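First, one chain by itself in C-alpha cells, the form predicted alone.
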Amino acid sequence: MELAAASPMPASPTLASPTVRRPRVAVLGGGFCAANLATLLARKGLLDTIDLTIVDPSPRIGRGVAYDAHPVHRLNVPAGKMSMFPDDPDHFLRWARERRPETAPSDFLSRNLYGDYVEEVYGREAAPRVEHLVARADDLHRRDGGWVIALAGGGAITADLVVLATGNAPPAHPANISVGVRGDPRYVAAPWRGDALRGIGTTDTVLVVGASLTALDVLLTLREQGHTAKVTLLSRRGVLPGPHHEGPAAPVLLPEVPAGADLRTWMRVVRTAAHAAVAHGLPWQSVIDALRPVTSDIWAGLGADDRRRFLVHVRPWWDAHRHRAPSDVLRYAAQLQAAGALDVRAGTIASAVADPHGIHVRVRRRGRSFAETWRVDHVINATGPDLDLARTGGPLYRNLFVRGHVAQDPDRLGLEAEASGAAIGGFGQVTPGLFVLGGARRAQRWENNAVPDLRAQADALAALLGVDHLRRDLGDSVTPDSSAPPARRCHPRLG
C-alpha cells in the first residue's frame, strides 16, 4: 500500500492547478543533522517554497543518540564552538548564558543541555513548517523521476529529493566475542542506549572494550551510579584521549606543504610543528587545531595505500590527539588509576565465553606472545560507531546497496558522495535527487562527526536546496508555490 504524505488543502481554488506544486524534500533521520538542516532552510526562507518531511521513529527531533545522554556525559567541543549556525558562532553560548550566566566559551557543557538547545531552536524556528513522520524508512526506489520511501510495517510516501541523515550506526561487536556472550545480559553491546548500564552492580568488575571518549562516558556513568569496583579499559594501543588545552587559544601557522604530499610527509610536518610549539611555550593542541581547516584536503590528497596505512597504524594516535577530553575528566580518571580502581591496558581479545560465574576473556596484551584469562562480571562494548553501513545500516542501506543507489567506499568508512553531498551509486554515477548528510560522508572528509563539521555540511546543502536548484534537477513540473499553507508538524506512521 502506498500513501502520499498528507498535505493541507489549498487556500483557494487557484492554487489547486495541477501544474503548481511545491517540491517535497524528505530527510531520513531525526538527529542533529536533520534539525540543523531544517532550521537553516527556515532561516533561508526555503520552507516557504518547499515541503519538508523528516522521517524518524523518535517522537523528538534533534537529540539523536548523542544528545539524549546520561546527565554526566559532556560535550568534547567547548561551548563557544557549538552554535548551530556558521554565520552566528556565539548563538549557543548566548543561549547557554541565559540559563547559566557563568558559562564561559571554554566550558564543556552536558550533552543533554545541548540537546535541549537543538530541540528548542528547531521547535521554534522550523518545526511548525516541517512534517515529522514518526516511522522508520526501510526502502527507497525511483519512480517517475522522484522517490518512493517504503516505511517499516507498511505504507509509503513520495518525495522529489531525499537526504540520508541517519546518524551514527551502533558499534560492531569486538572481534572474538562469542555468540553466547553477545546474547548474555552481562554483555552491553551499545552503552549509549538509555539505561544500558543499570544492571551493573556497584561491586561488579567491568571490562570496557575501548579507551576513547565513549569509554570515559561509560566510566563516568558507572561512578555516578555508585559503582566502586575495578574498571579495566582495553584497546589496541591502551591510549586515553589527550586533554583539551585549558588556556586561551594559541594560533599556529603550519609550514607550507607541497600539494599531494604523502602520509609520511604529513606525519613529519605535524610532529615537527608540535615539538616546535612546545619548545616555544605553546600547547601541542594548537597544532592539531590548526589542521582542522585543511584536514579534508589532506585526506582527499592521500592515495589509497596511504589511507589504509593511516587507518591501521596512525588512527589510534590521531584520535587520541584530535578527539580530546575535558581536562577535569582526565584528572578524575588519573585519580582512579592511582587508587587502583581503573586500569588501562593495551591488547586485544582472543576469546570470550560466559558461564554462571562470569565472563571469561582471554586477552593477548600488546607485546606479549601469550594470552591471559580475565574473569569479569560484565563486558561493555565502547568501540564507537561501526562505519560499515553494509553491515550496520539495516534494511534501508541493504536495499540501497542492492539497488545501486549508493556505494560504499573501499575502506568502508561511509558512502561515496560528491563534494556537494550528492550520492554516488554502485556504477560510479551520481544518483539524481539523493544526498548524504552527516557521518556517512567520512570517506570524503575524514573529520565529519563534530558539530562544526556537520553544521557546515548542512549549511552547504541548505544552499543547494533552493527552488531554482530543485527545478533544474526535477524538471518544470515542480513550480514554487509560496502561498500554500505549511505542513502539519507531526503525525504517526501512515499505513
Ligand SMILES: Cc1cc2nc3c(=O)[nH]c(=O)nc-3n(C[C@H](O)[C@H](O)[C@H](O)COP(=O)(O)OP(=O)(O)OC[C@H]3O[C@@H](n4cnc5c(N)ncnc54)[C@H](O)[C@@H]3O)c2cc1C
Second form
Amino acid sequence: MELAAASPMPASPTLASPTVRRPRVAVLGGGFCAANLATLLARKGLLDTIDLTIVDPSPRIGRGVAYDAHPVHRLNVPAGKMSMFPDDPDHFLRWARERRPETAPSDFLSRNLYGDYVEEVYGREAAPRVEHLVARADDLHRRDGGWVIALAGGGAITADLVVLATGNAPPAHPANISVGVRGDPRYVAAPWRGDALRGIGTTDTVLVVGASLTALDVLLTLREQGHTAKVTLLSRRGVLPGPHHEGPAAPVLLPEVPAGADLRTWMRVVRTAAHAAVAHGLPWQSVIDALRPVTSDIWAGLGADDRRRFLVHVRPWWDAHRHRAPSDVLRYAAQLQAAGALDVRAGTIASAVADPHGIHVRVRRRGRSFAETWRVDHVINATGPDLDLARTGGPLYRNLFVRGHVAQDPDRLGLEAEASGAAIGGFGQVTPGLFVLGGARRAQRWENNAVPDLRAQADALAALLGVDHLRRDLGDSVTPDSSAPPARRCHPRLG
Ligand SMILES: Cc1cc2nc3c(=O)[nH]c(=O)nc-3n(C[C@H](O)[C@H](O)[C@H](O)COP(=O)(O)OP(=O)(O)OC[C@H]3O[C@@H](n4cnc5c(N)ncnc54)[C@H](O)[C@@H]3O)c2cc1C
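Now show me the form predicted in complex with the ligand; what you just gave was the form predicted alone.
What follows is the entire complex, opening with the chain shown before.
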C-alpha cells in the first residue's frame, strides 16, 4: 500500500469526533491466524462494516513460517482436519481433491500445498477488502481511546482495535552454544524456511539439535537434496515422535475424572486408559486423541505447581505421543538408522565452538558423567518455536511489556488473556481494545497452535469483532456505515 507522506497526527483521528465512520481493526502479523480471521470476517459479512488492516513485513499473507516450507515438509494434522472453517470441516479436503483426486482424509499433505490453500482462499474471499501494510509493528500506545501503531523505519497508523497475531518466533539457541557458533554460517538457527538448508553439502556431517517433527523435516530435506553423510539427532531423551495410527479412527471413552483433578491423577488415568486400549486391541493413539477436546480444560484446572511439573517432567513424553509423525516417515528414519546413516542420541550440549575444521560440540550423553567431543560440519537448531516473548518478541513486545498493555504468564508460554482473547495487562487489568490470537494463548489453553484450535479461536474472535460489540466498546462516536463501498484504503502515515 502507498502511505501518505509523514504528517503530524490529526487531532483524535480515531474516536473523538462524532462522525459516521467504520471502526478500524489492525491485525499485527499476517500468518495463518490473520488470513483465517479476515476470511471468517468476510464470510460473516463484517468486512463491509469494519476497516481491516493486516500489518506484516512479509509480502504474502497466510503462510507464516509453517506454510512457507520445503516441498517435502508434511503437515502433522491429516487433511480431513485442516479446513479453515469450523462449520465446513471438509473444505480443505475438497480443495485438495480438486488438485489430487486420490487425497484421503487421513493423508498428511505438503505444508506448502496448505499454504497455497490459505493464500488462495484468503486472496479470493477477503484480500480485496483488506489492506495489507508491508511493515513490522514496533510499538503500540493508546491515544484518545484508540491505538497508535508505530512501524519499523518510521511512520504509524491508528486503529480502534488491535489483534496481536505474531505467531511463531524462531527457536531459542540451544544452551551452551558459543556466540561464535551462533554467528557462523555453518549453524542454522531456524530450519523452517524452504531454503534454510541449501548451504549444506551432500557429504557434510550434520548434528541436529532436537528429535521432534522439525528434526524429521530436516532429515527429509537433506535426503531430498542428495545428502548422503551421517545425520545425528540429539535431544534430552533421544526419542523420536510416535507414529500416527494407520487405519480408521478408534474412538475411546475416557473415565470420569473429578473436576480439578491434579496432574498425578491425570497421568494415572491416561496410563491406565492407554494400557486398557492396547489390551482391547485399540491403538494407544486413540487415548491421546480422546484427550484433545479436554486438554485446555485439564490445563486450566491444574495448579501452578502442577503446570510447572508438567513442563519439566511430562512434556517431553507428552510431545512425543501427541505430536506424532506419519508412519512412512518413521519407517524411513528406521531404515536410515539400520543403515548407520542416522543416529538418535539422548544428551545435552556442554559446549560448542567453531574453527575452520568444523564445529566442535561437547556432548554429555544421558546417563554418562563425562562429555565427549563430536566434530561436525553443520549444527541445525530444530528445537521448536521459542515461546518466551520477552526474549523473542522484538521491539513490539518489549514496548508492550514496558507500557503494561500485555503480561507474560509465569511459565513464559505466552500472554495473559481472557477466554475471549482480550489481553490482560501488567497490573492484571483487561487492556481495552487489544486481543491476542494464536499460539500466544497457550498459557490459558496449553495446546492451542494447530489449525483446528486456531480456526475456532479466530471464529470466536470474528464474532466478537461484530459491529454491535464494537459500537458498545467504542461508544456512540463510531457508527458503522455499511453503505460505504468496500475498497483498499491507505491510513495516514503519522510522523
Ligand atoms: C514448523 C511448523 C510446522 C507446523 N505444522 C503444522 C501442521 O502441520 N498442522 C497444524 O495444524 N499446525 C502446524 N503448525 C502450527 C502453526 O503454528 C499454526 O498452524 C499457524 O501457522 C500459526 O499461525 P499464526 O498466524 O499464529 O503464526 P505465523 O503463521 O507464524 O505468522 C505470524 C506472522 O506474524 C508476523 N510478525 C511477527 N512479528 C511481527 C510484528 N512485530 N509486526 C508485524 N508482523 C509480525 C510474521 O512475519 C508472520 O508472518 C506448525 C508450526 C510450525 C512452526
